[in-house]
Structure formats: structure tokens, C-alpha cells
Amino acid sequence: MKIIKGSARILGKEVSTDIHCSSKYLPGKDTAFIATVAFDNVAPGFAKTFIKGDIIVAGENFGINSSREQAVHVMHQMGVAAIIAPSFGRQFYRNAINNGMPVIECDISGIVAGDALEVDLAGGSIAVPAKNIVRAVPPLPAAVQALLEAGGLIPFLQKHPDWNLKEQTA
């Protein structure tokens, strides 16, 4: 898996993607529209200045209370390359992986908006080369890396119709 490079875009802690990336709060709006206003309530103008390939760096419990896959779809529409946070809401974390969004649990201290980041999912590191910050993180399991490379669970299963979980874990 390649190294993901992008600029840090900072969000706070306890960010509920159900509130900030959901049509539940913008009835009748589609994913493309929601991507233009995502996170405005916690960081005004966030989506409007977001550049495809940027990396969200957030505080604890990013995606808390989120059970909607739509949040990940909105972030894909925005061009989010990965999300780094000390912890994630469990449902959001799994939805992210199932929908091909790299999510990495890591200490974010010292990382500020605009820092150039390098994320090595296979090697298990997050780096800010200009600041000589390198944080070791557990490498993502090979199965998770395969899902991310394929673009998520459904594209993975479409590419591997004969894949059998029982055989993989035996």
C-alpha cells in the first residue's frame, strides 16, 4: 500500500458525523451539496477550503454516535485522503474501512493545520517530516489494507467473488 501524503486539516474532539455530514439535518440535500458545507458548525468554512488529498486530523472520538455510511461518502466527495485521531466512534470506524476510507488511531499532539503529513498504513507510521515527528502506529492488518486498496468492502468482494472468510481464518 502506498504512503498517503497530504496537508493536515484540524477538527476538534467529539465530532459527530451524523450532525456534520448527514442529510438528516439538511432534508432533500444530496451528498455533493453536503460536502460543500460539511463540518461548518464546528469549523466554519472547513469544506470550502478543503483541498482534495488533505488529511483530517481530529480530536478524540471522531465520528461518535455515527451509524450512517453517508458520512464517509461525503468525505470521499470532499477528497479526504485519510483521517487521523486518537480515537473514533466504533460504528464510524468500521463504516470508514468498509467504504475505503483510511482511519488511523494516533497521538495528534504537535500536529497543526497545514502540516505536511505522511501516513504509512503498511509500515505503521504517521510522520510530519518538517518537524521530525514520527509516530509509530500498529500497521493495519493485511485484510483491512486489502479492503482499503480495493476501495471498500463491496468493491473488494466484487473483485474477489470466490473469497471465503472461513478459509482465510482457518
Second form
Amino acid sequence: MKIIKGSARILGKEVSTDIHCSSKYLPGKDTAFIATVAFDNVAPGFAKTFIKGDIIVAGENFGINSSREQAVHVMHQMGVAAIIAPSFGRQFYRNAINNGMPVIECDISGIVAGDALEVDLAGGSIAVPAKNIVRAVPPLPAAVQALLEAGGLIPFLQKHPDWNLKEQTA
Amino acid sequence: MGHTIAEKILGHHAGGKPAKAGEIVVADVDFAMIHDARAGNALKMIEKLGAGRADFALPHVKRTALVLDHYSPPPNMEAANTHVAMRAFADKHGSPLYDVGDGICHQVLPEGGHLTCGDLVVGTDTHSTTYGAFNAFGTGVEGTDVSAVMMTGKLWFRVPETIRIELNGALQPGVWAKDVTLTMLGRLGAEGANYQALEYCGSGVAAMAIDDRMTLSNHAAELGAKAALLEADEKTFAWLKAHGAAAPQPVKADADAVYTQRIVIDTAKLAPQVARQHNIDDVVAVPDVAGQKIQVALIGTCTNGRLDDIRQAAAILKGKKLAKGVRMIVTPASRAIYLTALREGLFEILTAAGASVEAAGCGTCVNITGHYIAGDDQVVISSANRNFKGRLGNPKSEIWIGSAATVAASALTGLITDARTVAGGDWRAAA
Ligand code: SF4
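Show the other one: the form predicted together with its partner chain, since we just had the form predicted on its own.
Okay, now the whole complex, with that chain kicking things off.
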């Protein structure tokens, strides 16, 4: 997989994507609308100043509690390239992989808004070259890489209806 | 080296041998569920995938239940139209459908005989951990996952590590499984078991009725658990048989299974617990906050809207009136529970006391139907599972969480009250 480069956008810890990045509490609003207001309540102006290709750097338990898949669709619409956090809500993590959004569990200390980040999913590292920060992360399991590379679970199954994750990644 | 229940069930469904925690497996799913808060997008996506393709099939669709429980009744056109689409889909493909008023997904799946010991079950809901009460690996997924199951019968899983929790001794009368989970939340914190499975064992579990065991597995979702598994016993087998489930294939953990943590709770000595407003892990013993005023009392949800919860509430409120200024709503978890409660005269008792009873569904849990909004500064005591700010529609109100016993005792006095101190608070079904 290629190296993802982008600018860091910071969010706090325990951010619920159900509350801040879905229409669960804004019934009837569509994904395109949510993409213009997402996370504004926890980080005012976040969505308006988000630039396609930026990387979200969040605190612990990003996507805590139940999590709608719509959150990942919203983030794709915003142009989120990847999400880095020390830990994720379980359901959010699964939704991200199923919908082709790279998620990396990693220490985020020292990373501030605007830092130029480099994420190597296959090699297993994140870096801020300007600050000499390089952190090793366990490389994503091959099966997860296969799903991400295909663009998510459904695109993967369209190519591999037999679920052959191994052959894919051998 | 031995294996946990989670490692065994996932392994059995992924080719045979027990799997190892941390491994990613592709496993055969026995049963899947999708509810109305998630079905809209998933059904649209399936239609899109199948459009114009003669070879597109959903061979596993008959093992996927569609449940209309969250928007029950539908509060807006969008939800009503999702319901229309779900009914049409179930008609076309032959999926089991539970309509408005039939009940909450986690109650109707076991009641409908759709799962048994040793099964692997997924649902589009975090509280799908409930099925662990029946020794089935139940876990929450999303619409995309259920679509994949309908298409292929399989799904990918990361095999979770497990925390073993031993419950030592039968709970006292007036103390319930809810109090055990609240204790765990106080210790581990919300999401304290994120990504992990729980295994509850010990004499405390053995003494519990099935209703209480379901609470234990259900409420594990607030700990962030991926599954919450109990071993099966005669009570489990009898319950499953009575509900027409397939022959159980019970799975036990090995004595030398590997756990990330072992926790022992002295359940025999446990007092009732409550989570204070806004944070499910801000847990204190009820006697420590006795005297806190409440204005709204809610009994219901997939955590505590079962028959024993309603029986306990009726035992406390029989022949009594709610405290002045208290509004109480009871929402049974399923139509079957509703019917039994009617026949047992429980709703007559509760209605005479001043409570209102609503049709089965998610109702009292979250402000989806718009029925349960509290006023500014009002304090709600609820038997639900989550209490973050605004969950019931008004961020200026407070939600406190406790067992149905605590809710009913508090509705009686208007103050948060230890059920052990009121008449009827010691009710417990004969084992
Ligand atoms: S009762 Fe509440 S927690 Fe349970 S399924 Fe319904 S909305 Fe979810």
C-alpha cells in the first residue's frame, strides 16, 4: 500500500461519531450536509476548514459507543485520508475498515494541528519528518490491508465472493 | 494451552480448530439481524448491488431477521418509509420480520428461537452481546456486515481477548444483574473492556434467572465488550427449548484458557448501584445518594424491560401511588412480555399506581420517538443502559441509571431509593 501524506487535524478524546458525525441526532439530514458541520461542536469550524487529504489525529476511544457507518461515509465526503488515535471504539474501527478508511492505533503525543504526517500502513509507521517524530505501529493484519486496498468489504466481496483473504494478500 | 469460549465458537465457525485471540478469521454466521435504524442504507445498497444482475443472489437472507424496534412508532416520514422498505424486502426474500410493537431486536431474537448455545450471531446493534446469555457469540456489526452475511453467509472477525469475571454468591433480594454491571463499570470505566470478550462465571451467575443473565450480557456493551459469554446450564436449555431453539451445542472454556484479566466480585454482598447523570461509569451505591430527588421514572429497553423487571416494579407499587410530581413510563421489551404482564395483572397494578404503559420497543431508551423528553433540570431515573447528556432529548435534564427495582422504589418515594428498604423490594421469581 502506498504511503499516505497529509496535514494533521486534531480532535479530543472520547469523541462520539454518532453525536458529532452522523444524522442520528439530526434526523432527515443527509451525509453531504453532515460533512459540512461534522465535529463542529467539539472543534468549532472543523468541517469548514477541513481540506481533502487531511488526516484526523484524535484522542483515546475515537468513535466511542455505538457507531453508525454513516460517520465513515461523512468522513470520505470530507476527504479524510486516514485517522490516527491511541484507541478507537470497537464498532467504529470495524466500520472504518469495512468502508475503506485507514485507521491507525498509535501514540499521538507531540503531534499538533497542521503537522505534515506520513503514514505507512504496510510498513507500520507514522512520522512527522519536520519534527523527527517516527513511531512504529504494528502493521495492519494482511486481511485488513486486503479489505482497505479493495476500498472496503463490499468492493472486496465483489472481486472475491469466496472470501479468499489469504490468496489476496499472499 | 486452553481456549476461551470466544476462541472456541469463532474457531468452530471458521473451519474447526479453536482460534487464537488476535487472529483474524472468516467465520460462518448462524443468524443475523438488522434493525430499522440501520436498514435504510443497507437495503438501498443491496438493491444497488443487485440492480440489473441476474446472478445476484442473497442465499442467506432467510437467516437474517428485520426488526422494526427503534422507530417504534415511526416519528417521521423517513422512518415510516424505511419501515415500508423493510416490509417489502422481507416479503420479497422471506426474511423473518418483527414489526412495530413486536419488541426490541435483542428480545425477539431469542424469543423467536433464532439462536442456541454455540451459535455465532451478529446484529446491527452494540447490544447484540445479549445473545451471550445463551452461550452464543453475539456481537454488534453494521449494515455493510449484515449485507455481506446475506450474500455470503460469512464475516471477518478479529478473535477477541477475554476477561474472566467470577461472581461469588447469589445476589440479595433487591439487587440485580444491573447492579453487577454498574459495579464493573465503576471499576473498569466505560469502554474498559474495549475490543475484548467477557466471560461471566460462578455461583452468582448460576443463581440468576435467564432475564437477569440477559441483562448481564446485554449491558456489557457499555464496557465496550465485543461479546459477553455465559456457560449454559439446565436453565439455559429449558428456556431455549421452550422457545423452539435448535439443539444446543454448549461450549465451555478450558481450565487453562488464557485471560487478560481475572476479576472476582463478591456478589452476595453487593448493594444496589446507580450511575449518576451523564456518565455511565460514575457509579455509586444507592444508599450513598439516597434522598436525591427524581421526577421521571422509566422502565424498559433491551437492558431491563423484561418480565422480571416489570414483576419487580409491580411488587413494589402494588396498591400504592407514585410520589407526587413523578411521571413513570413502562415499556416492555417485547409483545410476548407485554402479553404475559397483562395476563399477570402487572399493568393493572402499575397503571393504578399512576404509571403509563407503552407498546413494546426501544421507546424509553433514547429520544428517537420523541415520547420521553424531560423538562429542564428534571432528573430521570431509568433502567436503560446509557445516560449521556441529551440522550432523552433535553441536555438540560439529567439521566441516572439503575435497576428496575431501584427505578420503581424511587418512583414510589420521589427520591433515589434502595429497593431493600421498601415493601415488595425483595421480590424475586422462584428459581
Ligand atoms: S433499547 Fe436502546 S440500547 Fe437497546 S436496542 Fe433499543 S435503542 Fe439500542
